[in-house]
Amino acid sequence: MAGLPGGLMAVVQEHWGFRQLRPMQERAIAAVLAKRDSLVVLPTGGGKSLCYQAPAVYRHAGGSKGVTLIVSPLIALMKDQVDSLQRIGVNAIGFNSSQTASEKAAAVQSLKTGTAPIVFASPERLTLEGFTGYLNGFGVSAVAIDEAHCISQWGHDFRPEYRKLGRLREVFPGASIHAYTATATETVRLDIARQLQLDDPEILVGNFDRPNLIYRVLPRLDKTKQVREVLDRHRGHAAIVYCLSRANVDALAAQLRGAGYHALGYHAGMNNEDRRSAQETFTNAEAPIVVATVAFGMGIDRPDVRCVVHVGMPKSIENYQQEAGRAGRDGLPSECVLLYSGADKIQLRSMIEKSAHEAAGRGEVVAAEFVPACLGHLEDMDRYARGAVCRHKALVQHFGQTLDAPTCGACDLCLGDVTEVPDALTVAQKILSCVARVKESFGVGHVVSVLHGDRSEAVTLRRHDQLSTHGLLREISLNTLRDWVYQLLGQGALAQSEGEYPVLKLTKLSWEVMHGRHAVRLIELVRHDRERPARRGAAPTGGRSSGTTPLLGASYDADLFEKLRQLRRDLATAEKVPAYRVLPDSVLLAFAASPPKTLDAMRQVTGVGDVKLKAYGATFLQAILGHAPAAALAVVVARKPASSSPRDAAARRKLAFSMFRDATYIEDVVQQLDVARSTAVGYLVEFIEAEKPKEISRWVRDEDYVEIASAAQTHGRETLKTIYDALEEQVTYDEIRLVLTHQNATR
């Protein structure tokens, strides 16, 4: 390997079980063995630690003195480190303030007899000159700070403990400095750069891109309802759903326990003992749900958590990229959905706002930039939040790079999950014009009540009932209604008055819009097969007994995994480890998806290091080899990159109709060939109209069809959107679609 020592992977192997390094693993890597500077971006799950950890090692193996200096912002985190590595291991230890007298005298003593290569600390305890100095006596070849962003104040999670760090340059003058950190822009990077004085350093910045996670940002409807939807497409896996404010992580806890789910609360207003119980419990559990502030997370190492819910806007787009980053860390597929209302960035300003006025109020310094530019991240994010362009390129754009595949096929966009109202300037128009006619006095339910038509006393005693806007927009639902005018205040089409009642004003926008001469956009979320009712003695969408979501893009062992994950469950319980510790999902699912006959071939397996192969291997192959193979795979797809080819897609149509000729559901046909809804409908059309089908109730539901088809014959059938408003959104214009084509091909 090209700039590397030989026995480094010999190395990497016999611990971490990895057979070859990324890219910009490799060159990290070689920065710190060349004792030059570096600062290191990589998103999470990018490998960092191993940049730092994998040297470390590799030079006390070979003899060299002096350890490595790992700064970490934590405690929790640095406990969860020390122990992964000694698990695999390497010695290492750390310093911190929740060590009993007889951890610390077991640290010491590692430093004294040099069989530890790896230190943890916080920054606070470097900041004290007597535990510096008794480091430098051990000799300190490197010093890697994790969570580097912290350091910088235009980074969205600036930490005043951690400026002082600048001063390590000074205090070890014969160790290289190494900063890394998952989420840093380029003016964030260059003050890392500067804060820690870094000299000449090899700057590495990784692809943000990570294409195992599928971002979805949807309107906050029904939350509670959505965050469940969200959760039952993952049951059996970690999640974390975090809210905007420690009342709303209490009620939403709470809801979700009442209906049967093990969801657990976490906030910085909780006492210290019920904080750490929770974070343990989401740790060594198999899978709970946290539902949690911003305050949870950073300590956090778990990597299978399969979806994390953002029930409100995040305050930059960095903050998203991390907290929704904390899915998927082993590389297997996984799910981040925003709930998305433009009343969260109302309240948002509002927080900042207030908080950097009572710092001042408390006498601490607060540079004069500081609040313009908590607002512009907030305004990048609600940007994102609002836009029309693919997630994922849109995350990478943010950071500096492009992608430039035409659809990802894992966001809510490129999967069709929402659509543009088509008659999107007509609406606004007509939300605008009532607020006009309220005379710009009414907050947003007001104004809401009025389109929708009701007749409410608060209504009616203003003789609002009597304004040409009243109804106008009663055949949409009080919550898209509600959605619409949050995305206009987006926008800026309108504003909010400040205080505690604020009201809807027109802007110069709005009289734009109202005269024609300015485009707006706005969204809705398009109705699927699985938010219908189920059928009588149907299988659940999805066609997936567990419930859960694809893992693997290859065929595997359905029951030999879950035989697995019940074994690792049990090892855990009997060592008191979290679960993962034993052995990650991916390798469990390689396992399932390749059953190892040898030791020797179980080491061949990514992230089967000796370590591990000692401690388990032999316990896993024992049930691997007992294990009576499945009469039929489990089959799975990841995300595969979107094809043009007419050869590739004449072969999924006619996949899909055989699909179809087997009654399989429209989702179903979505996950197993990858492609958009409205394409797997397209397909069905086809299907309906070549086949000809006696019955479709496989997709349109026997009652729908009836009312369907006697709506379209009152009614006509010229447009969909006749029959659509006939029955008052009560089916989908997919199944309108459906129905009129199976009317048609079946006369």
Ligand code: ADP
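Fair warning: this is a prediction, and the values are worked out from it, not measured in the lab. Residue numbers count along the first chain shown, from 1. Between two forms, the rigid core is the largest collection of C-alphas that superpose within 1.5 Å. Compared with the form predicted in complex with the ligand:
- Ile736 shows a C-alpha shift of 2 Å or greater between the two forms [criterion: core-superposed Cα displacement of 2 Å].
- In a rigid-core overlay of the protein, Thr100 has its C-alpha displaced by under 2 Å between the two forms.
- A movement of the C-alpha atom of Phe208 falling short of 2 angstroms is seen between the two forms when the two forms are aligned on their rigid core.
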Second form
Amino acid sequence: MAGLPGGLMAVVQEHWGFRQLRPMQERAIAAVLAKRDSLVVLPTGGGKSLCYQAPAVYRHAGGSKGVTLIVSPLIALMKDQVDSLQRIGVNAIGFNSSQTASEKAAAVQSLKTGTAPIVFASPERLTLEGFTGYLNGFGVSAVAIDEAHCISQWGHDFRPEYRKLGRLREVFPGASIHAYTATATETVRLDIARQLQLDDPEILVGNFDRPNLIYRVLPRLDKTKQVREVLDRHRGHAAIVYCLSRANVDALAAQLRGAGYHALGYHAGMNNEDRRSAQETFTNAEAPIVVATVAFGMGIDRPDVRCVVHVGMPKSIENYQQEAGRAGRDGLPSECVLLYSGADKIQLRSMIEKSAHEAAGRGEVVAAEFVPACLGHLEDMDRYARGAVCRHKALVQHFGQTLDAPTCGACDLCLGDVTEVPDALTVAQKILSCVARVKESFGVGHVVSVLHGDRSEAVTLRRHDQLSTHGLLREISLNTLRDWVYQLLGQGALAQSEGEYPVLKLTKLSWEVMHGRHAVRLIELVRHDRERPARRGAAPTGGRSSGTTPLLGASYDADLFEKLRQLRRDLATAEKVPAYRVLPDSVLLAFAASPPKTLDAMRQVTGVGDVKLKAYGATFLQAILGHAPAAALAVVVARKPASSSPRDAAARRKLAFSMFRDATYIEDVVQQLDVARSTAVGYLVEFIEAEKPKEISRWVRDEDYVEIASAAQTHGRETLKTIYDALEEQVTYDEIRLVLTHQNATR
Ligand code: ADP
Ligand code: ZN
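Hand over the structure of the form predicted in complex with the ligand; the form predicted on its own is what we had up.
Now the complete complex, all chains and molecules, led by this one.
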């Protein structure tokens, strides 16, 4: 390793259990050791903390006196970092206003005896001369500033208390200064360096792509339902749901709780105690869902957040990168979903203008460029959401980087979730002219049924079946037509009136589209919602607590993984620490993928440092050695097709039956048994025939059941298609099949 002393890696292995440094970490650590100022820009999860922590520990191990001072924006974050360093055998200490006297005394003692290599402090602390003078007495060799973009007004998260950090240079003349941030455009970067008075800094900018994150943008239709769909894909794991307003947070959190999810609200309007408790639950609980405004998150470094959902558009791409980036810090597959509506931009714009106005009213100085800069950020974000460019590409491009792969395989556009409507302009023109023909006096439902060619009373009474636009898009399903109207609304190519019965209105943009002067984008969505009926009337525990959704794309013994997670849960409860503090998911997954047989083999796993090995190695090894994978139960989640020997098939069928007995969703059976959906539905049909369950609401929603049953009565049970057509494609063939089977079986 060029330029780094040999002993450094030993320290990294001992405490962190990493066998290698990432390339940027190497250079960043070299800069600290050389006492050269630096500015390190790495995405969330890029491994910034090691860059300043490892040199501090290395120096201290080598007997050098001084401490490394780390400036961290939030007390909660500080406590978290101190704890996690303590647990890997590093005696870090922190000073903040929420400490008890004895905690403070212990910290002072560590300083005095020279046993602490790392001292955390909040920016406010560092404005107290007594405090900085005191620290100087112990020798400060390096200062690290976490979340350094908070110092810049051009960043997305300016914090006035960070401004005072400009003085650090004078306060600690003997220390090198190192700034770290996850997100910084060129302007912000220069501003950070200038504000902190960095001296010829080494500027290191890492790769911004986060390949383990799957990005999706969906038009927002029924947000609660859409949020639940995403959460259900990550059952048993931590999740964050961002909303634009406090009122939305409260409402959504309550709805989710009502449906049995372990959901907590978080926003700045809550009192300190409630906020602290939400934050603590998020850190400590096994699978919490926090529904929050963007006030939540800074300083949350839980590594195993499996999904981040935005129910509204963020203020900027930087914000999005930062907020969505809280998913999958541990490098395991995670999902980021943005539920988008064109109206968000308008709402955010008025929020920005209002806050600038209020600030001015309070006599604060608002730079003339501030509001225009914010609006520019909004435009960028809006373009991203509407864009048809691979999301990974679009994001890195925003940060001035490129991504060469032709497809990322990890965004809605590359995964083929969406199909671009090839002739979107013509389709849009048809929709818009229908709105014009019905004289801008009807709502979405009516316009859609006219386009579809319906002859319902509502249509014929008004003689809308005589319109030239009647049946113009008869080959398109009602659902899809509705999506497209919403997409046009989202792009401002249509508007909706206010009130209880909103009607569709044309806008200036509508006319440009009709004249072919403005392009629009229409996509066909994969309608996940038809595949998994919404959970109804589930008991509070019926939500997400039953088992864990296997991590997508990884290949491992899911049964062993569950066992190890349970063991970790028990250890964490006994020690009163968050589960990931015992060992992170990435380590348990490595154990489940390739079970180590000895402590030495365990030590080879990335993330198992000597301290953790000593504390937990034997316990976990015992569990691993004691785990006999039962042939039928050793569920390996892999992309390869399942083997299809008759014995396996019989075992799978048996397993499927027992899963259905436990009311498992079809999708989960598909995933866990690695079978096609049609196979799983086939098993379910057999299961219903054989065991005649009283009701099947787990797989077919009650109201769909009633509709199908009554359509079957009116139209006969001969072909599924008659029923399918009679119900206007509102239900799936699978659902019809399940209902008819159930009726036959229980007759
Ligand atoms: P950041 O502060 O940039 O968001 P972290 O310091 O939290 O990133 O590190 C992100 C994740 O990467 C953590 O789970 C950490 O354990 C892991 N990590 C960091 N450096 C390495 C390394 N050299 N090898 C393996 N894992 C690493
Ligand atoms: Zn892509």
